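Read the single chain below, which is given as structure tokens and is the form predicted alone.
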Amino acid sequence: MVEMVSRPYARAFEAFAAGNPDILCLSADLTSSCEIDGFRDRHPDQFVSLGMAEQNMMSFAGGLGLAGFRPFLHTFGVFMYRRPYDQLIASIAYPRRKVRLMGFLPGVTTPGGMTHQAIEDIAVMRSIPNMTILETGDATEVESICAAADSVDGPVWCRVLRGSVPRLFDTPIRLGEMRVLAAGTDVLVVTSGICTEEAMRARAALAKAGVSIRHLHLHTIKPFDAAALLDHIGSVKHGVVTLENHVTEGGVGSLVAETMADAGIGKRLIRLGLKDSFAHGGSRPYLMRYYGLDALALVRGIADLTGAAFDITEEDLAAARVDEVHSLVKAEAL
């Protein structure tokens, strides 16, 4: 049974900042829905409250960079970066400020749709000079993403989860890594973020089928280890399925391809995310399953990439975990 953990990164963070003068905590009007709200009660002195206005507080946080702060900006993905965009650029990403770009509801882990869904902000961020990327898998990786992202010199930018979290791992992030969660030789999986837990779910039921996976989960997504997924690639037979909460352009995806390109592997590879779409409003299990997200979905990629044919339904996978809705009083998980 997967332990369900509450609220990770509320505790998370302030865990890590209180007590420490240098780091700032930056809310752009969403305080509650980005679990900084228990902090900002006890440590007001560390608190700022920028409102609604993300150009002014990229500007404001590359400012406190300068003085030697270390600023944690807190808001929804989307927010953080296609409405400041330049400010992003000019004020952080150019000068390599220390500032912690900690974004809330990655991809389709929100039902408001487009608005609030960021699906292509890996994309974008792995095209900025100076910019490190992670991505929260499960509870441990949101406990430690803090840690992570502050051991960095210069800017970090963050998807981070929320709410009710599954603890899938016994060790926090190492900056630069990849975790292999399968060592077999037929198929090489990489994935991140939310699509990891699906993957696990399938790893069962295509072992049952004949199938032997090699699973890696990235948390770190720039810097890359195009080494080491180099040697993964040559360690199976078939070729690579890459599973992500985000457009298949620009992210793990490319990367993987990318990566392959350079140095001259003429393996198959199979990318499966959102599909120059993006998504509409809806619970996350029925996006996930209507935009090719699941475990079933990375089932028809292997299935295709091997030739083979499965005969695997949802009844043959693990269970899916049960999402709690972040806040009663906010019934639209805004």
Given for the second form:
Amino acid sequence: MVEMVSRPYARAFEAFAAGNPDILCLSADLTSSCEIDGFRDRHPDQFVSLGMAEQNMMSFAGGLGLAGFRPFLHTFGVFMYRRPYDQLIASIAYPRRKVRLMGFLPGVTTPGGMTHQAIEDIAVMRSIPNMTILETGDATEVESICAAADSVDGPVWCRVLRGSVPRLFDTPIRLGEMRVLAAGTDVLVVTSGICTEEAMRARAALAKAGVSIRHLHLHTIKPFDAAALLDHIGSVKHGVVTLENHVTEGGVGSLVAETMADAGIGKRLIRLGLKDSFAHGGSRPYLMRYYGLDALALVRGIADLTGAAFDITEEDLAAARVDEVHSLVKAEAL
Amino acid sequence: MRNEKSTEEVALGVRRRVFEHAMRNNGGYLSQACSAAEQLAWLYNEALTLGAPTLPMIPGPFAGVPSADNPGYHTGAGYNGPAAPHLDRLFIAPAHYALVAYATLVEVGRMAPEGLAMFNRDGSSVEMIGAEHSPGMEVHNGTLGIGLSTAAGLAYGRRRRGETGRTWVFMSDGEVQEGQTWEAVQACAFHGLEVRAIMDVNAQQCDGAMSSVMEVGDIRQKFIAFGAACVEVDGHDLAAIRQAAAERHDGKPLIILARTNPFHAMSILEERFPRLHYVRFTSEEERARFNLAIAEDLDIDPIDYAD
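Having seen the form predicted alone, please provide the structure of the form predicted in complex with its partner chain.
Below, the chain from earlier opens the complete complex, with every other chain and molecule after it.
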């Protein structure tokens, strides 16, 4: 049974930032929702409340960067780029300010529906020069993302998980590397974020069905080690399946597609994720099932790629975690 | 380094240089020189405490955008001197005033006249819309409304570091149509940031008179309501500007509204009202007529732009 870690970001950020005179914690009215309420209460001198005004927060952070500070911005990921995109470009990305953009509730991890779901942020960030992109897939990565992000000489976009987070890995994020979770020879599966746990659930059932999976987990999406990916693609017989908590355009699937096309790789690629579609509000397991982001969707994708018909049902997959959408901790789940 | 000329002389010199440039290039940002020359002259010649320039008097060519592969990159802030704790910083928030700002750098001896001749030439760092690598610029402000927020962040950081230098912003009234301006003012007020801004209230914007594009109402009352100290003066009256800058604004930003005339000292420009944002001459006859009229207003010979 996987270990569940409660609010790993809250502890990790405080441990990393408290007492560092060059780090400031910026918040846009989602302080407890981003698990920095304890930091605010214990380290008010390092906490800057900027209210529900993200455009100002971006340029303000750029000004702090000019003064030599490394601000960590906290809000829901979706609010950190859709409205203040112009400011993100002009005040942060272009001048390479050391601003750490901690975007919470990536993709369908929020029940808040379209306005709350960052589903195209990676596509946007990948196209911005000077931007680094990190995504957390487990508690260990959440615990290590502050140090990883703060080691970058420039702005960093981070997809951060909150609340109860499974621990899948025992080593921290090493910037620019990828995790090799399985070294099979039939199909390469590339996942990131919460989809990695789904792929891990599917792997055991697929192994029983006789499919040898090679599984890569990406915590660093930009910069990206294309040569390493090509080596892995060269090690599998059939081709590649990607699964991401994001639209299939511009994210990890596109990254893999571009890498394959650039190198002239003739193998098949199946990209799983939100298929040119917005999502609606609901629980995470429901949304992952409904939009085809879960272990079962991956099994279907691998069947498509290999031409095999698997007799794998939901019952054959390792038990899904079902979080309570509403809890006493976050009554509104936002 | 200052006060070799009076501020009145600097302002006149700015208008003359912008005029000459516009005649030679068949147009340009003439009206911005009419409205803002006193404000920029006052900032550079009196208000700002700046060190000597750290960059060559004749600007170098464009040297690439910021990237990990461009380690020698620097902004144009060195024309305002070094960034030191006790020195002031200035952001030109409406980067469309760049020509006027560059002319001011020339007038106060911070850039050679050759720099102005590089304006808007391919490969030059003296860009039409001031870029952060352009002389006197430290950030990109071509997207209007972000300057005050940047200044607020810098001022917050400088206060935290105990720096005594002040943070100034030159703004334009069109920026009050952007929501970010109001976000910035409320953030300055909430955090007690004593940012200083002087705003060219010329009542003009790209489409024409602001009253015809988007009415903004009583912006002084709006700034005060958002928590700023705000003083309104005649933007061509240097004594009034000086007095406004002395206004106490403890724990608040100070916004000086400089009410200006977009034809000031170039009265023939009124013919082109309400399209003053970028005046391009429509005929040789018009160009010649403006040459004679403005030269007379500025008390110089007409520009021999045929060469």
